[in-house]
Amino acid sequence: MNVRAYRSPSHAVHSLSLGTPTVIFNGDCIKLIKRIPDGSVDLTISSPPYCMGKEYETARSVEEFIAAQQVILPEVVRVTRDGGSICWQVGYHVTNQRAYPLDYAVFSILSGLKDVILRNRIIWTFGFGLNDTSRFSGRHETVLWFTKGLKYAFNLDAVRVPQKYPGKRSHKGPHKGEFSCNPKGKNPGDVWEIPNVKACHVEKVGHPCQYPVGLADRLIRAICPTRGLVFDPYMGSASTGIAAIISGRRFLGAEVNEKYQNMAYRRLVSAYQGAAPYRSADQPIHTPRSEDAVARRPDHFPEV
């Protein structure tokens, strides 16, 4: 069995130490992380609850969010190996039309811990979401990538994307006339356009705040060693776990909600069977055609 689920944190950690490639724990992530030995995790990727009023959340304010992060983040750093990485994905908390960028709070906590260094603030942008009439609609969230220590792994070749101008040549200098682009592709940069998981998304399974597998997959391929351990303390429907499996890494996750833990288990088993649907981060964004009904000019709009 490639996937094992436990209600005991000690049993979950023990199973992982015995070589089970994917282990999930149904319970409070703090109970699990307290059992994880120092320096055991290569990469943590997670999106913590950030007080949006979802059914699985207890915090309702920025202050409660910060208090929770002050408990979990030092433990995440402790279990991260030297040279390992932490990727924390968050958005905004909005109250009475006042927006608070939660990555600011996360940065303030993690940057104050020993040997923790911010490497990138990645903008994850998507085309659809809630529409606002009193401010610009939110169409992005952020991923903060930290490393533990100065030396860390970064495999750019694993995540290169196609060059925009592959035939471009140098017009001067010693390489004049030669191709100026890397034939393997270009660096994807720090702004990633990946569709969010809405009703018609191929990955949608019923969790209210799924993030796409492709978001975690790109991070894993770039900064986690082969067969490394990926950890997600707020696993949800296990998007991080799916990405870990398809990338050939081990996975440890925690989820306090039993319904979502069962959902995650089924998805992870399906991933090992090669049957879990997911959308690659490298797949081009669909552009509606003029013939599509949703793209037609409304009759009351004037001709251009």
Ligand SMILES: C[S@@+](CC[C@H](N)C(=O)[O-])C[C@H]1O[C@@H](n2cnc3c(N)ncnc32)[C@H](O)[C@@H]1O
The other form holds:
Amino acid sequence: MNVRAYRSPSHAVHSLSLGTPTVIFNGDCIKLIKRIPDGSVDLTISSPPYCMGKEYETARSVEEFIAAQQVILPEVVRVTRDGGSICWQVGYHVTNQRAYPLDYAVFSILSGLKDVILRNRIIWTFGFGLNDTSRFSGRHETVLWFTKGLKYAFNLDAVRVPQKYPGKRSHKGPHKGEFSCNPKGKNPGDVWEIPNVKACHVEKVGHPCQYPVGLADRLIRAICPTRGLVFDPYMGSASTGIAAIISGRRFLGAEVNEKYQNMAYRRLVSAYQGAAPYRSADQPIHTPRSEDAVARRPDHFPEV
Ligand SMILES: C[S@@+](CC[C@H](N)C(=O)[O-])C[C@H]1O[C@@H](n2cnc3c(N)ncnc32)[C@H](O)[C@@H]1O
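Would you generate the structure of this protein in the form predicted together with the ligand, following the form predicted alone above?
Let us now look at the entire complex, which starts with that chain.
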């Protein structure tokens, strides 16, 4: 069995130590993380509840979000090996029309911990979402990537994307005729446009806040060693786990809600069977042709 699910945190950690490649725990992630030995995780990728009153949480204040992060984040650092990484994905907390960028709080907590260094603030941008009328509609969230220590691995070649002008060569000077850019592709940069998982997305399995597998996949391929252990304490539908399986890494996840845990289990099993639909972050974004645009206002439409 490649995937095993547990309600006991100690059984989950024991199963992982015996070599089960994917282990999930149904319960509070704090109970699980307390059982994980120091320095045993290569990469944590997670999106915690924003305390905004989604289906899986009660609406709480931003101060309560911060208090919860002050508990979990030091534990995440403890279980990360030296040279390992933490990627924390968050958006905004909005109350009474006041927007608070949650990565601000995450940065304040993590950068205050010993040996934790911010490497990137990745902007994840997407084309769809709620249409606001009192401010610009939110079309991005962020991923803060931290390393534990100064020395860390970064496999850029695993995540290069096509150059704008592939195969372009210098036409003069000492390098005339040679490629003027890296023929393997370019660095994807720190602004990633990846469609969010809304109604018709191939990855949609019914969780209200799935992030795209492609987001986690690019992080894993760049930052996590082959066969390394990826951890997601707020696993939801296990998008991080799917990405870990696709790229041959091990996975440990926690989810407190039984319905989502079952969803995650089914999805992880189907990933091992090669049957979990997945949209690569490298797949081009659909751009409507100008001739397809509806340029007329409804009052221009002919009466029938
Ligand atoms: C933002 S969602 C994560 C979604 C996930 N990234 C995905 O793609 O499906 C946060 C998840 O954390 C879960 N959760 C909240 N508190 C938790 C806790 N203390 N321990 C474990 N899971 C928790 C929620 O039930 C929810 O599914």
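Nothing here was measured: the structure is a model prediction, and the numbers come from that model. Heads up, when I say rigid core I mean the largest set of C-alphas that superpose within 1.5 Å between the two forms. Residue numbers count along the first chain shown, from 1.
Visitor: Using a rigid core alignment, state whether the CA of Lys204 is displaced by 2 Å or more between the two forms.
Guide: Lys204: C-alpha displaced by less than 2 Å between the two forms.
Visitor: Superposing on the rigid core, is the CA of Lys168 displaced by 2 Å or more between the two forms?
Guide: Yes; Lys168 is a residue whose C-alpha shifts (by 2 Å or more) between the two forms when the cores are overlaid.
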